[in-house]
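Only one chain is included here, represented as structure tokens and corresponding to the form predicted alone.
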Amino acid sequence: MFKYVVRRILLAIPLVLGISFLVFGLMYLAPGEPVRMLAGREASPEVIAAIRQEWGFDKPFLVQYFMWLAKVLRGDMGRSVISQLPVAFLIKSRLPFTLKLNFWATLLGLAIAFPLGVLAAAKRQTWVDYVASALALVGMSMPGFWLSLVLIIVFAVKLSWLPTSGTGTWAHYVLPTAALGFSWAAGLMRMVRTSLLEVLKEDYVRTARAKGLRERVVLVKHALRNAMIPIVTGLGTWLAYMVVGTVIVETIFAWPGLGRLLTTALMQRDFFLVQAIILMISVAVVAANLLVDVLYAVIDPRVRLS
């Protein structure tokens, strides 16, 4: 097991390096130049040249990339062009809000997806299955920004039950958590239902039923674990989706997390801050997929043996 995990981590390192190169290259090719923002519009060519030399923008692309990568590996992500504060400090101040929102959204998604998915598979072609499938279809069809606006209009504007934006109390978590978690739960629920229906057709499930075991024991102990491989695959995909969806939800609800910080940095053309946040999000997605690979080995020992 240990060798399998180490091998997966070693395979992830080149992927992360490739992502870092792509992120830096995209920002390098983006229109505009950070030097102009640092120097100001009225700066003379001499001042611009001095700032370009100070920040290393006068060097070739590959030299700039390796200089930036070396600083990132040391924990130095540069300074914000707009606020002149360290990028690491800005990310550190916003990261807890994003982690809390994703944590509650994940719990909500799991609490909806697994019970409804198992129930829909157990009650196939009944009204329970039809209602659960309809909810999943609606959840997958609604864009995150549209669901967020609907929740704000209904529960904040019309009913005045919940705040529209900001943080501070548990009430501020309800709407953004619901907007982020429901869309994620819809896709995962369909994955649970489909995978479980495939497993319920297997011979060992019929044998377990023939032994007189309770249907709940058959579903949970015999069927669900064997159905978890494709479910875990979907779980990793939807976790990556939720990282991206956080940007939209945080912007709409004015949530002071990394997603909103990224949106603001893009509008203000804060290159160093954008680079750092996109790199962090990309690494988080790679880490989620690495976690999925490890869960494969935990669920099915044949994976690590092969």
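Basically, rigid core = biggest C-alpha set you can superpose within 1.5 Å across the two forms. Positions refer to the first chain, counted from 1. Treat the numbers as computed from the prediction; the structure is a model and nothing was measured. What changes on going to the form predicted together with its partner chain:
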The other form holds:
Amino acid sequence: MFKYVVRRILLAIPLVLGISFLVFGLMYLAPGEPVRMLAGREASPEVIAAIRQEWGFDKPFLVQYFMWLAKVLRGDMGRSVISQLPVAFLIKSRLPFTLKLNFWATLLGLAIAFPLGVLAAAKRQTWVDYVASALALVGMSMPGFWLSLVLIIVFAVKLSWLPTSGTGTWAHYVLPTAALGFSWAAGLMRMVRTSLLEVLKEDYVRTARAKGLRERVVLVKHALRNAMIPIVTGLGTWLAYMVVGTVIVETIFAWPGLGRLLTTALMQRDFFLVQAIILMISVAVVAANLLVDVLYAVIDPRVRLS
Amino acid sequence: MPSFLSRLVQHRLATAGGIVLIVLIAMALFAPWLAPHDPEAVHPEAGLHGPSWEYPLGQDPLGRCILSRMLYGARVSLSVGFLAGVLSLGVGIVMGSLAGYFGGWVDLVIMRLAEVFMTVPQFLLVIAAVAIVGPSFTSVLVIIGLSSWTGYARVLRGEILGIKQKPFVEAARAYGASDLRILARHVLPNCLAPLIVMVTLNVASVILLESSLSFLGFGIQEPQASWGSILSQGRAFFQTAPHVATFPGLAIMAAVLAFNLLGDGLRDALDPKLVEGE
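Would you generate the structure of this protein in the form predicted together with its partner chain, following the form predicted alone above?
Once more the chain from above appears, this time first in line as the rest of the complex follows.
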């Protein structure tokens, strides 16, 4: 087990390097020198010269990359062009809001997807299954920003039960959490249903039923546990869903998290900040995938032995 | 093939998806004849008017006809979907073939690259790249197309690995066919079925992606319309004039749902083993 985890971590290092290279290279898509992108549109020649000096933009490409990487590894990701605050500080101040929102949305998604997915698989080809599957398909096809707007129109404007935007009380959490959780739950529910159906065809399920076990025990103890492997893989895409959702939902609900920080930074062409946010989220994805791999090994002994 | 088509037609949901798509495509193609007004004609005094006989879906904040803008917007949204889908399929086929057929360090480099692209959330990569290059129809299309090839490449690589040891490939090699010919004539045609399903689902996700970008202001720019950008126009006013956001949202949902249904149907029809209830 230990060896398996260490090997996974070692394999993640070149991946993180590749990601950093891609994120650094993004700035080269801009016409002209990347330093002009990073310094902002209104930067004076002195500021540009200072940044060029500090980050080595007068040196060859690879030297620039390694100078940048060395700074990033020490936690220096530059300063915001707009507020002049260190990028790391800005991210740190916004991160808790995003984490809290994502936590509740994930919980909501799990609470919807698992019961509905299991129910749809257990009652296959009955109206329960049709309704649940239809909901999932619609949920997957609905743009997150549109769902957010509909929720605001119904619950905040027409019924005035909940605030339209901002943060502060628990009531502020309800709509963004719902908007973020629902779209993810839709995809996950389909995954739970399909993998459970796949497992329910297996011989050991027939055996369990033949033994006279109650259907609930068969479903949860025998089938669901074995269906967990594809589902855990599906959880690996959880972060990708959440990232897109967070950017959109936070922007619509004026939620002061990383997603809104990113859209404002893009709007203001504050690219040190954009770079840092993308890099940080991508590294978080690597970490999440690592966690999923370890989870696999915990659930399925075959994985860690091979 | 006939049995494949009949299975697809028998798949009722897929048929429904196909019909919705044909309607949407027809709307896009015939937009100039169907649109009741010039999509760019501005009437500021009539901004945000709700649906009426003259303006069936109402008017946007600048008083432009939402129905006309949506018909022209269908052209933009659907062509971004199709073209980016085709572009990423093309890149995916090249990358996947190289990796699967040649193996070795080519395979290693391409698969590492794919891993990097799959780890950085595509949405972030696309939104940042579009913002840096400058948002436009072309930049959105090309950047989305170039960033969604990884799924195709991985699946194709797997298929090729399974097929390149088969006797008919060895036979082709034995009579002296070139690598390119073997790949194009013998290997690829046997690997394309799973990719067809992927293209359909990919187009659905591209349409969603483009609409999200345009909604946030990093996609299609004024005065050109896409479903996402019309919605974005109405965003500031949707509490008082919800019609501006409602109709484009429904159109996006219909298109994405249709592609998803068609993709599900294609998957079932191409692989009868997967059909439920068997």
